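Just the one chain here, the form predicted on its own, laid out as structure tokens.
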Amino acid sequence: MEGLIYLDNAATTYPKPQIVYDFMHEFYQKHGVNPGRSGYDMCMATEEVIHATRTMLTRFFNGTDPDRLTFSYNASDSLNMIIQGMLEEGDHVITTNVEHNSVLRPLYHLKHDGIIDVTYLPFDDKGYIDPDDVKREIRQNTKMVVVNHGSNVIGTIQPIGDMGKICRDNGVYFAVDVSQTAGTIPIDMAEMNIDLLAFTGHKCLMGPTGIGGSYVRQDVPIKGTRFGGTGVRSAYPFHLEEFPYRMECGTLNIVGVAGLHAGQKWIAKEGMKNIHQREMKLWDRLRRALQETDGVTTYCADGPEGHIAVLSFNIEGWDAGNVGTMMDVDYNIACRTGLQCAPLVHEQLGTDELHGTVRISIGPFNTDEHIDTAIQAVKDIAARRRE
């Protein structure tokens, strides 16, 4: 839409870099065939791009084996495979109140069916999980800890490295959802002791929707939960145990993989640190202005350290949804309102009774002018409540 100020990048980054659009279009025109199924040149060229993308992302997360970097629809898809593939009857899981429904719902279903027990850790008043709380809640039957690296509601980055060390020292598997951080915050699976990682392509990795994946560390005993075609050993009646087939079946979203491929190149060219610093400079400008505005409440936003460029707020006297509508209709600003698929965050903050929050999430193509317009919009709406 012409003139739209897009501030909903935590939902999906928009626009994408031009290189992503161009490469996806060119790739699908020249190589839009099924990879790994035949030996003709076009098929092999398609497989080369897929393997190259596995390799690029494996290096990006500091994994060791590109075959263990597998593709899926999105992070929710991968988290379902991780949770259902790892947990068995009698297992105990530790997770947190900052989780997205992509973690909460699979765990809830298993708990509801009497298969597992779950402990939910609260965050402190600044929005962070205390790693010592993880340590205190580990039981003899604790199988896994599942943690959101960066909150899609309050933007806090959790101390993953400290949690990972506790898990490794106690023989507990550590799974991390990096949906909001992959592409803007460095993630080192070895240094952070991450056993299982789930990512999505359409956020900071700058790919399209419909593509995501996971990385599973060697010797992690994950079971496959999907079965079907692989293009190899077709006479064998069971789905293959070796990676990447254990976590993949059927035809891959090759256009999505191509988008991730181009996105990786764009991130490398721009510099992940530079991208994050630009976004956080705009975030801090927005934060300061909103916190100086009478009637506006921000959540867990003391400063840019330990944050991604996500800011949630409410305006006294206004429903969050109504604020979002006014920002859209009156100012042509796209942002997110409601519970943002993370209900436990809002229950702990008390914002569930306010129908959630207004969330502004900044991306690499936002500008000072965009933020100035958003600030003025919030100030205007906050002033209206006194009329």
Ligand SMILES: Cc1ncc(COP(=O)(O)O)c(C=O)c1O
Contents of the next structure:
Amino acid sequence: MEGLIYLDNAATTYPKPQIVYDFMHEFYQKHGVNPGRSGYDMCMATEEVIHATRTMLTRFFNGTDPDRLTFSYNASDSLNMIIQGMLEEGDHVITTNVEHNSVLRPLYHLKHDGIIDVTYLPFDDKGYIDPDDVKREIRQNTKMVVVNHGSNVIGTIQPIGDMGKICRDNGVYFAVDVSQTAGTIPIDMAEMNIDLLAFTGHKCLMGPTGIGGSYVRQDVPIKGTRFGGTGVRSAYPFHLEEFPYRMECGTLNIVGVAGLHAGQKWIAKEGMKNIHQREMKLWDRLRRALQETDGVTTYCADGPEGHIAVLSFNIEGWDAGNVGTMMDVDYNIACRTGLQCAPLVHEQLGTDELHGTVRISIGPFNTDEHIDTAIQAVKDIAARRRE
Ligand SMILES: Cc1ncc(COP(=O)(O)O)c(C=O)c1O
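Can I get the form predicted together with the named molecule as well, since the one above is the form predicted on its own?
Now the complete complex, all chains and molecules, led by this one.
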């Protein structure tokens, strides 16, 4: 799409750094064999890159054991494994209204089947969960708290460290969905008392789609929920208990892992802080302009502090979907409209009745010019309604 202004980076970052495309291509051509299955040189070399990537990501999240950094299809896949692997009949779970459906739906299925009970915490008018609410809602049978680190609708970063401390003090497992923050906001599992973490590869980690994963801390009693080939101890009838096999079955997406490998190198070179600051500068410029525009409402966007570069808004008199279509057709801008897979955020904001919001999400390759065009588009559309 020539001239496309891509502002849908919360859906997936695009483009990826050139090093990611190049390394994936080169790796698959040179090492495209099944890792961990045989002892020939090429197979060992492939396994080395997989292990090196586990190690890089373990360090990145400040875990301790690379075998506990396991790969999956994406965050949804890992969250399913975490939720189904941790929860048992009679358990209570605390989650929040900022969650994505990849948390809400696995919980809802278990709740609907009468297996677990779930408490949903609301966010305050700025978009943050109060850690004291977590504390207040802990019951005798609360097994786990599952929360989103950065919202894909309103962009707020939750006080994960405070919640983690409360969970640890109360003997409750703490699981965090870092889909929107991994690669742009520092995540320290040890300091934040995170027991289980789910990430996706294709957003700020700069990998391709189809790769994600989790890290499960030592002594967390997660059950494996899928079984199959591992390439080792083939005569044993059960799926292997040890990590990484407990969380992985079948042939890995090795090209995806290679993308994450190169993504880690790119993030280290650019500096996560620099990436975030650059994005937030653009975000703030957009936020200010939209907030000065008559008829535009932004949601939970007071300032860049405690935020990722995601901004949701509506224009009075326009359906969010129609705004998205006009931005696309008239200005060649790609953004996202609707409920963004997070229905409870919209229910709480009341935007479900407006068919959601328009969401602009900024990535590392956006420029001032992109943001200026988006601002002009919103101003024009807002003015058109009043003509
Ligand atoms: C907060 C959040 N959690 C989970 C997901 C699911 O990620 P994936 O589609 O890669 O599984 C997303 C994706 O948009 C997200 O924004």
